[in-house]
Amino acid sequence: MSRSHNFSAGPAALPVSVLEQLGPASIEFGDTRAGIMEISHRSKAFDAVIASAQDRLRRLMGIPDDYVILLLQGGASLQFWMSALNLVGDGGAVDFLDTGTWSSNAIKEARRIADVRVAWSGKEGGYRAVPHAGGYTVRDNARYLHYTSNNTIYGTQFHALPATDTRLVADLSSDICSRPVDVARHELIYAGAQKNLGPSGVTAVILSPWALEQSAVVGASHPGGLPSMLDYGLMAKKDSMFNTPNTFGIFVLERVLAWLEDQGGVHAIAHLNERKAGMLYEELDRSAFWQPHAEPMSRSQMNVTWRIHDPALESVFLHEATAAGLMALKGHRSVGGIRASLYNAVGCDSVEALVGFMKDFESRKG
């Protein structure tokens, strides 16, 4: 069977050569004399796993070393509530930036403890673009001004920080590594592994001496303190082993990790990810058969999204886009339409196939 070209939203395309390493690693890690997914957790063998996961992703990101990296589970949707409830539970002010439906989910579960207010929504624009500065203001008292970095379903994307002097939270699920990022203007940076960083079931959370400082304050002044599997600081001091972790997900956003670093970095990856995306958005605005969603200056390098000027066409080009072995082109269910998406595991001949793919289609039904 021979693989297809990948472009799913998550969970997403990995390297080839990680994969070629899995099947080994699974039967006998190393000189442990059992699986990778057999070892203790608490065994040196795994400490080295993590340990390298958080040293590479603190290397490649430039995360200062005061920073903590907690490589959790449950998702960034739990982080949409974990994250609310550790740096804003005794009911602090946070202001949002709402650009699509994951901005939109982290809003509703810190509306369940903190004063929010959003500060920006594209939403009735129908989230073609991200704010731009001085679009908004965040308030005096906001703890905190969350956003989203990049909008897998409506393919729009932030290319340069909120402009603010507030401290900033951060969900960079999906393009996390995909090119370089100032971790020292965050307080709170989160992502699931899905996209860019290796399997589902993984999370990595980076926090400030300031997020765990504040957590530590909201814990004490709930009776009992937070609870344990929702504690930054609980799970910050016992380095994300306080119940078994993900050990296998762990493992491969490892090598994910490693990978990346033999490609040259994220300031390499970015290089690429920007020729790919280039590429693409050339073809969707050479010719009007074509309907991009997002706006110029806030498409996607990560999530490509369009339409056809005939909507009846588009079942047809999935189709027929499946059988030339381009995988998962389908559009979010909530918007229908087409995506593309490019991670950094999409290589280049993947999106030359896509174009190809589409002209021909084009010639064909234009």
The other form holds:
Protein chains: 2
Amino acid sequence: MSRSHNFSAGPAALPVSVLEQLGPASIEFGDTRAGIMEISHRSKAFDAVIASAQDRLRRLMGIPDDYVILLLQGGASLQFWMSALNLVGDGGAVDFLDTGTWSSNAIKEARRIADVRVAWSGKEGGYRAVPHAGGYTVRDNARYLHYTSNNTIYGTQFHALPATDTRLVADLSSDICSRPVDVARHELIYAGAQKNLGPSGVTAVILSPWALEQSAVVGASHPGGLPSMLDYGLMAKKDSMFNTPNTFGIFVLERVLAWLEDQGGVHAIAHLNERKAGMLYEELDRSAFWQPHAEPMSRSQMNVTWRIHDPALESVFLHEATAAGLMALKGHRSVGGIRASLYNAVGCDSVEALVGFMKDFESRKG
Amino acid sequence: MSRSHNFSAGPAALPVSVLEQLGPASIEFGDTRAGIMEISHRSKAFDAVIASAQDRLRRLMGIPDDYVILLLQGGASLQFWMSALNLVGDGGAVDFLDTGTWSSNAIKEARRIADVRVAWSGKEGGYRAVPHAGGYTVRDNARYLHYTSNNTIYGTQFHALPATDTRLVADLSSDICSRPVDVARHELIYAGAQKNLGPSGVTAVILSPWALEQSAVVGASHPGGLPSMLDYGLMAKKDSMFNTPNTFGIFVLERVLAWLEDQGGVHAIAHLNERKAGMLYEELDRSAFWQPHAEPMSRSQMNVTWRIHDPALESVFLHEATAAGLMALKGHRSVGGIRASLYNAVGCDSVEALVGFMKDFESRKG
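And the form predicted together with a further copy of the same chain, for comparison with the form predicted alone?
First the chain shown before, then all remaining chains and molecules of the complex.
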């Protein structure tokens, strides 16, 4: 086996035990006498796959029974606009917490539709932190407050829900199912699958009864309703299959969720994720050779970002790491430096290998 | 091997030689030391995949050099609205040929945006035919005429381009790459991948310079421009990777196109498709036991639809066919009857097996 330890920010490492199922299922899936990609999305066999994916996600996240789970296409980037279209498309006010690139993009798309106010922005501070409770106010007429629970690029993460009584909408793309979340406190949660849930090309969208009702109200205010593919209500009514969904992507997602249940679920994986991130932050705090980016209270357990005190060493570090079987450690092209993504499928052994390499690197170059 | 002959309308049969590559590539893709689903869409390895997919499609279809090829998410159903948004979002007129369910859906979505006129509809005739040249007129101010080249549900297909000087926009979802098409005569072609190109979750969009220019003009008429994920211009500028695309779907699509080139390309496969459809229509015309749906001049080579003279025999036929290893022959839920989809990856042996079964069935039940 020559697989690397994979620290990619997404698409990212998947459980090997899941990957090993994909070859056989591509040729013959269950008793269908065809591959998983070759059967109709209207077949009983695929119905069972998507229903299982939804059931597993509901169990894992504790999603209330009256919430709807959609598995759509287009990624969080489409949800930036689609969520505003459905929830505030009739001209409502909405407040945002701007904690990085993805928040900023969500704000940009919502501004096309809604009366948007940025309640707090970490931009001037280099997005090193998420806001503290009391660090911002939310307008009384804000229909909801939008936040990005984990910031993949800057390596920061909320460790408590935003301190507000306002309704919450959250982009959980890069930390969904990595730790417990109070789903019932949210009206809408969306997440691209390609970090903790499966391959790219599937987007999980979790809607409260209020969100569905709001979508219906907004739709009624548009002549002819909302565009079909962008209408939460229609997608819910058709159980994510108004048209052909990404069937293979949903199949892999279902297998990843099965794996996660086998691991003991979200509480168990959260414990492991704390341990993994703890090992790496301990190394980053041990020596001034490393310069972690995020402020301690805002550190992400999913994406750890840092610089080397001598920036010229960063390209050497990345080159040697790759050669040592530690892949995809380069920081996002917009910020540079080093980033290790420690999603659910990244094992402790990978973090141990990284920390060992770091110690050795410092001993040789420090 | 217990795989069935697969006549599914989509997701549909894929070449076995492609399917056999997916297991190994899911564990280790090339020299990346990770599976194809686990590498960044910004990696060199994936860049090569998407570039190859575009190059192969350009060669196979003879797409002019100044046309742009996008590989997006959302299916043709999203294109129904997105194409109107980009090309006539500033209130222009557009004419449609209504040849079935998918045309009707395209009309419905475009009506939210454009001044839509249905130039011809086959609805009253049970969608048994596509229009003849001269059977309709197109408005002088129509920005384009939209047609659906093959009608998956009713089993009809255009065998010549619509007879008009107006610009053309076409949904080629169910016959793309099954026969030569004069791409240069079109401003926009779109197609869900799940029939002839690969798995569901990828949509090919082919844009002329006029279409891109039109998208820019329309975008300039919207405050802040078009929503990012729905803006052809931005998708073209970012080469389909404004956000994370369906990387695995694009990988499989690239492998299917490689297979198609190995088969001799579109001209060679068109010859085979003619032969396959010819064998089945010959059987349908041989005996009044079968009642083909489409009028002879409008018959599709991709989806062959028929009834049995005694409708009570249809469920028996479908049941026995499945048991005989001939799967997914049930007509679309909206029309009933029997449908055999004969996409590129369906072999002559499958059609021979079907025709043999039909002869035997008639001899026993006729």
